[in-house]
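Next up: just one chain, as structure tokens, the form predicted on its own.
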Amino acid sequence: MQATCEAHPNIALVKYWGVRDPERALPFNSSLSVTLDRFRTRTTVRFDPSLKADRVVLNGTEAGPGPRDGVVRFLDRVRSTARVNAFADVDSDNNFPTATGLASSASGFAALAGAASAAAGLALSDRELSRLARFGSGSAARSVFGGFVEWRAGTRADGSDCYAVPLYPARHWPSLVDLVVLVEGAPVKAMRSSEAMQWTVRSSPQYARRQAELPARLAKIRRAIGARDPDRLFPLVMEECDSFREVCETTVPSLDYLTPTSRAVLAGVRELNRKAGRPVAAYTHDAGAHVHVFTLDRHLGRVRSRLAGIPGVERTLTVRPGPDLLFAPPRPGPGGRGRARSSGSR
């Protein structure tokens, strides 16, 4: 009753921020993201009848009450589904900063969904894994898949039509690069995004307008990715990021995730585009201070040079669209390989 799973974080090009049904983890809007290579969470789950309580180790340290409680609630859901009564030993580690806006919860709960369900003997399809993962973290529903992914909000009250689907594989746009700009002194979030976003839903005067705009923006971004068209995609990505940041900052009390260095990076990207006379890069960020800057291979040198020179930029990392969930050893059953099963299981 043990399994190991590896998942990669994703960065949303169209954000979800707010849920219409917290009990079922159903978002107000659909979202679209890119799963990233290089960064990963690796999680091992072992159900053991001799354990007296769940044991959760995150990055080599026993988890505190908040993070531990989230993992235990998730394990309870898996235990209930699989009719397993044993407590679990969970060991999870990231090779990138945790709780600073790099989607560690997305890769963390996607990996936990894979490892816990496999250890409990559940043979879940990729779609079922995506549905399960969202109960830990909404964005984890997208990290089940590699490449470009859409999480469909659905309309059914029971959430059965709320899951992520792969749009394009990681190899779809070989020249697209995500330059991850790590800023010095990026604070660890004091409040989980799942709680913060509900404050936005209740209090931001801009939230309703944003929701009205999102379906058309998502459709445009989906088409631009399909056409591999940076001239259309990059301005839309920045427009979406600015809209997300506006509702955060107009939340009461305000949610300001950026540092002065973060804002200087955004300004640097705008300057690059202005001087080039066309979009050569696009910024986006999640609920944290680090910034993702998308560009193409042919522009990477000048973009990196411009941003690395900003005071407070700790380093820049080049990442690209990444892979599906990975199981080690492979899942048993027909087609159970190291990678998440494809096509027939979606």
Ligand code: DP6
Second form
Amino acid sequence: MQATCEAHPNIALVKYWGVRDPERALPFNSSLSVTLDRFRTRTTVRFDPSLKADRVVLNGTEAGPGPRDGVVRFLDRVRSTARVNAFADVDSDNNFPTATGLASSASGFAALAGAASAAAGLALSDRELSRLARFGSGSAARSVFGGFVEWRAGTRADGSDCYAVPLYPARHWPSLVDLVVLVEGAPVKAMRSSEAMQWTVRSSPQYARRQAELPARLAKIRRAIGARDPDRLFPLVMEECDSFREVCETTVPSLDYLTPTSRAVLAGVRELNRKAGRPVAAYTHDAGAHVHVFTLDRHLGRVRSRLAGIPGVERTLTVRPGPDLLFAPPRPGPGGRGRARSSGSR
Ligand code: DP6
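Starting from the form predicted on its own above, please write out the structure of the form predicted together with the ligand.
Below, the chain from earlier opens the complete complex, with every other chain and molecule after it.
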């Protein structure tokens, strides 16, 4: 009754922002992301009948009430599906500092979905794992898969058609890089995104227009990735990020995730593109102050030196499309390589 699983965070190129059914954790819109190679969460879950309560250790320290409650609620869901009564020992660590504000809930809940379900004896397919992971964090539904991933919102009321699907594997576009620009003084998130987004749904006058635009934008982004076409992809990624930021800023009360340094990074990317006379880079950010800048290997030196020189930029990290959820040791099954996909149907 023990299993270990590794998952990687992802950065959304089309943002999930709005829940149509909180009970079933169903989003209003489909989203699309890139799973990242360099950062990972590794989680071990052990169900043990002798335990008197769940024990949750995050990065070597007993979790505080907020994060612990989220994990316990998630374990309850797994226990009721698997008809397991025992409490669990959960040990999870990130190879990146959680406090930097880099997405950890996506990799965290994807790894927990894998480890908890396997430890409870559930043999879930990748698709079922994606369905389960979204109950911890919406974006975790996408971290079950590596490479370029679409989380389909679906239309059914029961959520049975709401899950992530892999679009292209990590190796699809080897020259694409994500330069993660870490800014100094990034504020720690005051509110979970899943809560903040509902303020936007209720109060932003721009939300309905954004939702109407999204299906066409997502289809164009998917096609531009398929064609490995930066000239089409990069402007669309920035358009989507600007639309996301607009609905956040017009939320009442306004959601402002950026610092002046983040804004200078966005301006730096616009200037690089203007000077090059074509899109050489694209910025995007989530509900936080750090900025992800997509570019190609051949532009990386120029993009990095322009952005690293901006006052308030603490560090830049080069990240690439990363792998699927990994079971360690591998789950039994054909090949048994430890990849989620090698042992289950999609
Ligand atoms: C802006 O699903 O990560 O990153 O778990 O409450 O933090 P919480 O919500 P989560 O929200 C993701 C919001 C986003 C966009 C995205 O990743 O699609």
